[in-house]
Structure formats: structure tokens, C-alpha cells
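As C-alpha cells, one chain now follows by itself in the form predicted on its own.
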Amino acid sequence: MTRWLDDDEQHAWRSFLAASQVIQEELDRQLQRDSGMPHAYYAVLVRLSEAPERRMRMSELAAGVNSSQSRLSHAIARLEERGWVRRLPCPADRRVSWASLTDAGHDVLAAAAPGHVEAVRRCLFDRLTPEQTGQLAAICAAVLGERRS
């Protein structure tokens, strides 16, 4: 039997959705403006900034960016190709390659980080309270939490 969505349900999922997309599309924008690379290209470069060595496998790279492989090594080719990211062979493991970010792509990521944070502040965080801020980690922590399990 369908469990269908109570009309509070259907308001906060039809929100969500809806505030998801202009969060995203205005990140986006921000970041193509401002430092010529989508969002997914910065997500990257976040997380080989944050990695030990600021390198990274590529399976754990695209767990870690919520991407499929596929697409994280056509995003990883055109960093490339831009000289932000180099790829490298596992020495023990032909099967695996690790991503690396470059000292051009580290440059690149923080001169486009200040943008970036007030573009988040500006489209989420400025328009929260304190108290919903943590109710929105909360909520948050509790969807991936059942996806992770």
C-alpha cells in the first residue's frame, strides 16, 4: 500500500527540492563567474585540499563528492587539462589511480574560496537563525545517516 505524502509532507518535500535547486544553481553561478569552474570542479578541489597529501584514490574521491566514477574522471580530465589536478598510478595496485591536487589547483581553490563561503552565507546561512542552523545539521546528519547505513 502507498504511503502518500500528508499535505505538511508534500509542502516540506516541494520546499526542499525547490531550495536545493537555487542553492546549487546560485553556487554554480557564482563560482563560473567568478573563478571559471562549476561547482562539482571546486568539490573536488576541496576535498584533495583536504586529503593527506592533498591527493586521494578515485574511488574514495568520487564517494567523497557523491559522484560516479565515470563522471569524476571526465570532471578529474578536464582538471587536467587546466593543470589544477594530475593523476597518478598506484605503484602497488596497477587497478588504482589517485588523484592529486596541484600547486596551481591549491592557488586556484584559494582564490576562489572567499567568493564561494559568501556565496553560501548569502544564499543559506544568512537567512537562518542559530537554533535552525543546528536543526538543519540535524535533519541533515539523520537523511545520510540512513543512506550510509
Contents of the next structure:
Protein chains: 2
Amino acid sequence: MTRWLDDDEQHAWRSFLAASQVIQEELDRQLQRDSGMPHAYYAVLVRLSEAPERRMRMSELAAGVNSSQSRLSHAIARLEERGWVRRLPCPADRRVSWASLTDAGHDVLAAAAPGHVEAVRRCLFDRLTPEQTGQLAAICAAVLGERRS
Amino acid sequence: MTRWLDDDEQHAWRSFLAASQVIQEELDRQLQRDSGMPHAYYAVLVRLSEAPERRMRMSELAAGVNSSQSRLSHAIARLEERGWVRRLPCPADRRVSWASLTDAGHDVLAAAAPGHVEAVRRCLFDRLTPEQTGQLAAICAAVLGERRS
DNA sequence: TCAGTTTAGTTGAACTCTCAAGTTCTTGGG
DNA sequence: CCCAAGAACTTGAGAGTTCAACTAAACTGA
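Can you swap the form predicted on its own for the form predicted in complex with the DNA?
Below is the entire complex, every chain and molecule, led by the chain shown above.
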């Protein structure tokens, strides 16, 4: 009844799991060590820094970093404690909050970025040919495509 | 100074992050919902079930599931509470513990496996061509290869 | 109008993971 | 033989994530 994985799939699956874990852990460790934040928080700062006026609605921001609303809410609370983000009420719809990157947050991000990019290169792109980089993008696009529910 | 990511790399990187997060979360949710355990614990049970006599030293097991010793120690403590794993002292070297899969643990694993494989297919292999499966394996092998430190 | 539904976001508890420190045991050189 | 160094594992505290429940505000249609 169950369609088990064949040998190729089994191998690809285990390699994928190991590789994605190794990358996640390496990035988390690097950012925690050098900038005192987990990768998820870094992603929030990046996304905010790219938004017009460096601010976004909580739910947009959550979608933009693949996070649940709850997780983002906790994360923003932490980032607010550190003075890197501020919450602003939205006059047009009072259910909505804006998250806004502060100047201090922007500075922290600018300081963290070079080391982070270096880590990304070291654990991913330095190990791939340009052709493989393209293949990876296509594979990930297929995984993300037409996602239901 | 910093070698920033070019457009292709930027795109590949963000796709990869999103895809691997989506897959991780989907699997975690499925296993938690249907079998009451996180994916990391499932991996421990799988690895143990494949070992001779269904038991392994803690440090081998940790390496086998890409886990730190500390994380594994906590995980085995939980799994032991549920009666799915037992710890056995090693007579030859008294620093060593064996983790051993119980019959109950084996049954739980057997019950969890079909739903898990189905989820893996749904979120990964059903979306890839066989060629892409091979490419993914090669890419992940490159990421994992010759890892120092 | 207003009751019911949907949307936005927050909160608290339970759980997992990380990091640093600690315990117990083995090993290797003097 | 003995002690310092290293190895195997555990522990506890702190931090992040998840889930379900909750508040508050905005729609919807009868």
C-alpha cells in the first residue's frame, strides 16, 4: 500500500536532511556567536530593511520570512526589547500593527551581514558549480510551487 | 571587501531557505499530529531500528542523526519516559551508554512510517523529476563533503 | 442594526534545543 | 603506580518555537 522510497530517493532524502541541517546549524551558530541573534531574527531584520520605509504589517512580515504569526509576535517582542524594532499602531485598521526597523536595528544588521554572507558562501556556494546553483534554484522552486492549504 | 551574493545566488539562497523550512515544518507538523513526536525523535527511532540488535552507543547515535550529544541525551530521556527506548550500561567501558529500541518503540515507528513517507513524497519527490532527484543528491553531497572542524 | 463570522495579533504553557558546566571513567606518560 | 588529560555522557538554565486559547476590531448579510 505505502509507496516506500526507492534507493535513489532514500539516498537523496537522507543527504538533503543532513545537508539542510548542517547549513541551518552553521548559520545559526555563526550569527549567534558573532551577532547575538538566531538566524530567524536576522531574517526579520533583513526583510524589514528591504521594505518601503523599513516597516511592514506583522502578517506581511510573517509571510515574508515563512513564520507563523505567533512566532513572529514573540520574535518582535524580543527585537523590541533590544531596541532594534519598534511596533506602531495602524490608524486605518486598528487590528493591525506595523513593525518598523530602528536605526539601531539597521546598524546591527549592517554589522552582521558580511559575516553572514561569508558563512553562506562557505557552507553552500563555495561548494557548488554555477550549474548546480541553477539546479538548486529550480528544485526549490518546484518544492515551493503551487502549495495548497 | 565582502563578496556579496549575485542575483542568481541570492535567488537560489532564498529559495533554498524557504523550501527547506517548508519541508521541515511540514514533516514536523505531520509527525507531531499523527504520531506525537517531533521529526528529530523519529530520526532517532529510525536510526536505532537499523542498528544491529537495535541498539547503539549514544555518541554513535548522535553522529548518525546529526545531533549534539546534549540534544540526544535530552531526546533519549524523553523517549525513555514514553517507553520507546531503554538505556543500558556498557560493561566494557563504563562511561558508555547504549540506547536500545524497545518493542513498543518499534511498534510506534512501524505505525508512524507510512504517514511520514507519504509526507516526504508529497512535499519533495512528487514535485521533482528523477533527474532533479539525482541533482539534489549531488548538491547535498557537495555540501556535506570534506567538512572540517 | 446587530449578531455571527472572519481577520489581526497577542499570550502563556509545554516542549525542544543550545550552551556551559559538571560527573564519571579511561588512558598515557613520567 | 599515579596523576593529568581527554572522552562519554548528563544536567540545568536560558532561549526560541509551537499550539491552543484569547482579545479586539472589522466585515457581512438578513
